[in-house]
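There is one chain below, alone, in structure tokens, taken in the form predicted alone.
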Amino acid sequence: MEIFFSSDVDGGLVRLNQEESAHCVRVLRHRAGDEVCIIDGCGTMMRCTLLEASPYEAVARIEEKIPGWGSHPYHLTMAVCPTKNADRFEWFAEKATEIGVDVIAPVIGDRSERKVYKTDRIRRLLLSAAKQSLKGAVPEVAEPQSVREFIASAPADSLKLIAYCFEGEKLSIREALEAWNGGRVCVLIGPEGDFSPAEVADALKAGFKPVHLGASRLRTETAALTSVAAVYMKYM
């Protein structure tokens, strides 16, 4: 099934942009009144009429939405210290994505060894996650912030967790989602490094419960993709 992607809808016409309107008619080679679906990123999923075939501006006539199409019954914010080596924090989401979260909030923790994140390139990496395993939605990338700045802004009717690797009396993820009845979780995963004992005080006294993830020591971006497998298997 291929799937487009566009946020440029008119009433009952839908266009792609250059990117995508290659894609569709010189790669795949649509052409006028061939059925096409797109995604519109927030989550919902439109089967097309293609009306101009054209490699620049593809339009498309929209004759059904589907909402909701793909979507979990849950909402997942995974705020994840961004690896020093990028490429391990973009297969974390890319991974994500195909499983399924809604928000991916890049934090900057005292130890983290990468104290920059650029977003551009994840944000396309996840459209084509999203659109590779059928979802409506393409999850949110939120802007770089410090740990404490996260903890301090995290959702109040979200069950909050979070993982370190220090001593401490935790819970397994497992059994902090069996004991929520809610739909929002958000989970909180640290750098190589850690996070700080400081950071660790703050998160405990903003509400966030501690977990561990096994007996396995975990890098982060594996500890991360565990977090979104358990919450995915919750609700599944």
Given for the second form:
There are 2 protein chains.
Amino acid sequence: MEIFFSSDVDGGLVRLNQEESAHCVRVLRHRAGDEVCIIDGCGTMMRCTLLEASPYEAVARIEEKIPGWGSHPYHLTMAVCPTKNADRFEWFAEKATEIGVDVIAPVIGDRSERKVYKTDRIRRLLLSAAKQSLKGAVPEVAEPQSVREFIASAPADSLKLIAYCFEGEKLSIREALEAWNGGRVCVLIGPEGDFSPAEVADALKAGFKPVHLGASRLRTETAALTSVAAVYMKYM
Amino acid sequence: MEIFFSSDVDGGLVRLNQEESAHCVRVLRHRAGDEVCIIDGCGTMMRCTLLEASPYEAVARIEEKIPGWGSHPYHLTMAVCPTKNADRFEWFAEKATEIGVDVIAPVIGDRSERKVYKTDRIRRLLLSAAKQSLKGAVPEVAEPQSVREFIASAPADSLKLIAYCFEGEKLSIREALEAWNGGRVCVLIGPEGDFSPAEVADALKAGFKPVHLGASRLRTETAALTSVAAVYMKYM
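Mind sharing the form predicted together with a further copy of the same chain? What's above is the form predicted alone.
And the full complex, kicking off with our chain again.
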């Protein structure tokens, strides 16, 4: 099933932008009268009939709206330090979308080798991953911020977890999630060189719970994806 | 910490092959007297002193052997249909090594688009993933076989799980693992077009338990990695 995206919904009509129109009409050769499925990126899938099969601006009529299409029963924010090699971070973000994530927040730590992160490429990737995995919502990508800014602004009504490698008493992420009643959760994952002790101290002061991710030494992107899987599995 | 690999262990001495010797001596400039860490690929890490810093055949003396280095408390066989795009299967195998897997068995299903799979590239990748994630054991890569051959030869003393998308009563993989006492487990993951009904019937007859992987529509490689994470998390 091919899914299209549009945020241009007006009453009972949906307009596709030029890229989506070209894909729909030129590549997939859809014609007026065809049924097409369009997501709005915010959670709703619209079953539509194509009215104008223009390769520049296709227009479709909404027949049915399915809210919460492919949704998951939690709200997960993953705040992750982008890896030196951008591919690895993109891979994480794509796979996290497939499994189920709501916000991806690239954060820059004291020890991050990568101090700058551009979000345009990843936004495109996540749109395509959401379509591919039949989800009406495309995860939000936050603007890059420092770990400290993220800690200071993390919502009070979330379960807040920070995974790091220093010694210290910690629950496993599975145990921390077992004790949780569900709802909103955010997980903070550090850079290749881990968080600085000052960042960890800040996080704990702000109510983050320290967790570990088991005995294996996981790379940043694998630690992040394992965290997404842990949240997903709580509801499995 | 840089880890080397050698299966050439003789009494108290370890010889590195040409590739590892060149990396150790030419690239990392190790000299006689340096401490080097060498895994045997079967689970043991040897802390050694370099005796002959030859870039063709370096020789080291074993000072200490650490068996079960970076090991995990289960034995997991992942039988997975290689994806059309080989990168995706390699990605899975690499990440599974990082998290913890023992055998990767590429299997070809009735509906596999990829009917042939060459294992040489993946063996090299897994050696490098094991070193990187500080594990003494490199996962075994089985020779490709059909799904039916794998089903027929799956060990009787394993928990055997098959994940597929057809309707039918199934536990989630988490629930199936909760009811399990630990030890050996194997998980069978189908190709992009799923297993054929005949393959599923064969598997159930052979004692495989059907499981689902939650509500998200996961690609083959993501389904496989989520399964590895589920087993890993049982022991977390």
